[in-house]
Amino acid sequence: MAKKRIFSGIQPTGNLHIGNYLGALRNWVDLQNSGEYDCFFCIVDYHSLTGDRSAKERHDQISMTAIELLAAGIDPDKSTLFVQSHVPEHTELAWIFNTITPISELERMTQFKDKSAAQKQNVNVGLFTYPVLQAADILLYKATHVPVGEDQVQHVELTRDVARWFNNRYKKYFPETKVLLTETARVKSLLDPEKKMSKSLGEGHVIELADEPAVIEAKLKKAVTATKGGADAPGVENLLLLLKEFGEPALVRSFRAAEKNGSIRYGDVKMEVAHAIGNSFASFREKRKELLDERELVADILNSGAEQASEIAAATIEEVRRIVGVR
């Protein structure tokens, strides 16, 4: 019996941070190591073109993202890791899907609204059609499942719709990809805990996986807390969430109790969080340093991944061309 197939991607828009790790990467590694899935993990550089980074920044970050994914546990012997632009069939299938996707469906996508608000001087067509390329990324490999948190379900639903529209117009060919709903910790910005932790907010808002312990400690010292705990203090909740994910359960219980009786010392919480995160990613930092000196190995891994992906992608596109009548 064939394995279920997973596809998921990440943009090369900055070094990986703990929000990426808790929101996706940790789950990718678990799924990969479960042996239950045929995993395709993609650095989606074409998607990143919709943003504001320079060509050099983007070029350098593609390699760094690959290095950090490998350092975090993505295993090229267990998963197919590749760069989106190395497999041109992604954009060809996206164009075909553009011709069957109603504008009204894209207008309701929340990501377009959010991204447009974040880069008001660069509201481009790519931001609008981004979900169509995302659907092409997934369906090119006939992925049966996409691992996402609740906030990303809308994108997989559109992918299912695209598959249905294609199948109804031409013939039944693409699977209706299922959501592999995963519980993800919703990590907030250190400086603005009302917002999701994001590289786009600035360096001080995130803790990168590669940050040295002293850097982590310095960032956490500046993290927003409050004079009141509970729901009125999202900054405190964020710190305790991080401690829950990376620290000892007994510490979390102790600080929760102190929060309730008013004896909590936020400086102590920050110090424990810093130690816990620093220790958790010690092996990641070491592996990352090794891979930075082995760029040719990383390039070989990506080239091999692209070759594996291309075998499937080329077969899919050849059949799709025939189905739509351009072959």
Ligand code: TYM
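Numbering follows the first chain given and starts at 1. Rigid core (definition): largest C-alpha set, two forms, superposition within 1.5 Å. Computed from a prediction, not measured in an experiment: that's the story for all the values here. What changes on going to the form predicted in complex with ligand TYM:
For N124, a C-alpha deviation below 2 angstroms is recorded between these two forms after rigid-core alignment. Core-superposed comparison between these two forms: CA of T182 displaced by 2 Å or more.
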Second form
Amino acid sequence: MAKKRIFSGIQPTGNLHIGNYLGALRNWVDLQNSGEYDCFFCIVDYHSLTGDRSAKERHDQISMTAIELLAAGIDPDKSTLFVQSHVPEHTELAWIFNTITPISELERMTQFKDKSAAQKQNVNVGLFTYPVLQAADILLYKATHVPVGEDQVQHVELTRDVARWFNNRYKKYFPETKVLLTETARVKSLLDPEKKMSKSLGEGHVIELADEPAVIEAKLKKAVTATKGGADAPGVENLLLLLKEFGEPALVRSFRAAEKNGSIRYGDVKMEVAHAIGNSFASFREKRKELLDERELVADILNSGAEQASEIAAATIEEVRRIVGVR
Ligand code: TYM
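Switching forms now, from the form predicted alone to the form predicted in complex with ligand TYM, please provide the structure.
Now the complete complex, all chains and molecules, led by this one.
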């Protein structure tokens, strides 16, 4: 029987952070290593055009993202790792999907509303049809499973809808895609723990996988803990979550107990979290440094990834062209 197929993507918009890691990347590596899936991981550079970055920044970030994915354990012998724009069928399929997607459905997307509010001077059409390109990414490979963080669930649901609209209008062709969430599908910002951790909020809000231990410590020192009201502070919950993910379970239990009896010292929690994260990514930092000197190898990996992806993409798009009647 054919293996189940996984597709997931990441924008080349900055160094990877622990939100990307806990919500998606760690799961990608586990799923890849389980041997149960045929895995496609894509650096979605066309999606990133909807943001405000310069061409130079984007160009640099594409290879940096590839380097970091490899350093974190994506293995090109087990997975297909490639750049979206290297496989032009993504945008062709997105166009076809544009013609079956109701505007009203895209207007509901919370990420469109958030991003439009965050970049008021640049509310472009690409930002609006962003989830349609995402549906094309996934369905071009007829992926059955999509491992992402919680913020992407609505987009994966839209992908199922797009498949259904297509199948109803033309013929049953695309599969129903399922989302795969991790236990920690939503990591919060250090400085504004009501919001998800995101590079777009600013440097101090995120811990990057590449941050040196001293940087992690400095960022955590400034992390928001107890808010005015005190109880159920989301900043504290976020720190304990990070400790659970990266540190010793016994430590989490003892801090939980200290929280109950009021003896908790947030400075201690922060130091433990800093150590745990710094240690967890020591080998990542090493591998990343090595790969920074291996640019050609990284380019070769992306080229052969694009070749593998193209084989499937070309076959799908040829069938789709026939199904919709342009061939
Ligand atoms: P992007 O680049 O914003 O994020 C990449 C992955 O990291 C997850 N993530 C988080 N998870 C938990 N907590 C956080 N604070 C956090 N921040 C980010 C995201 O959920 C995502 O899984 N639209 C997508 C990219 C994309 C894609 C696709 C994904 C394009 N095409 C097809 C899956 C399938 C995005 O902007 O992810």
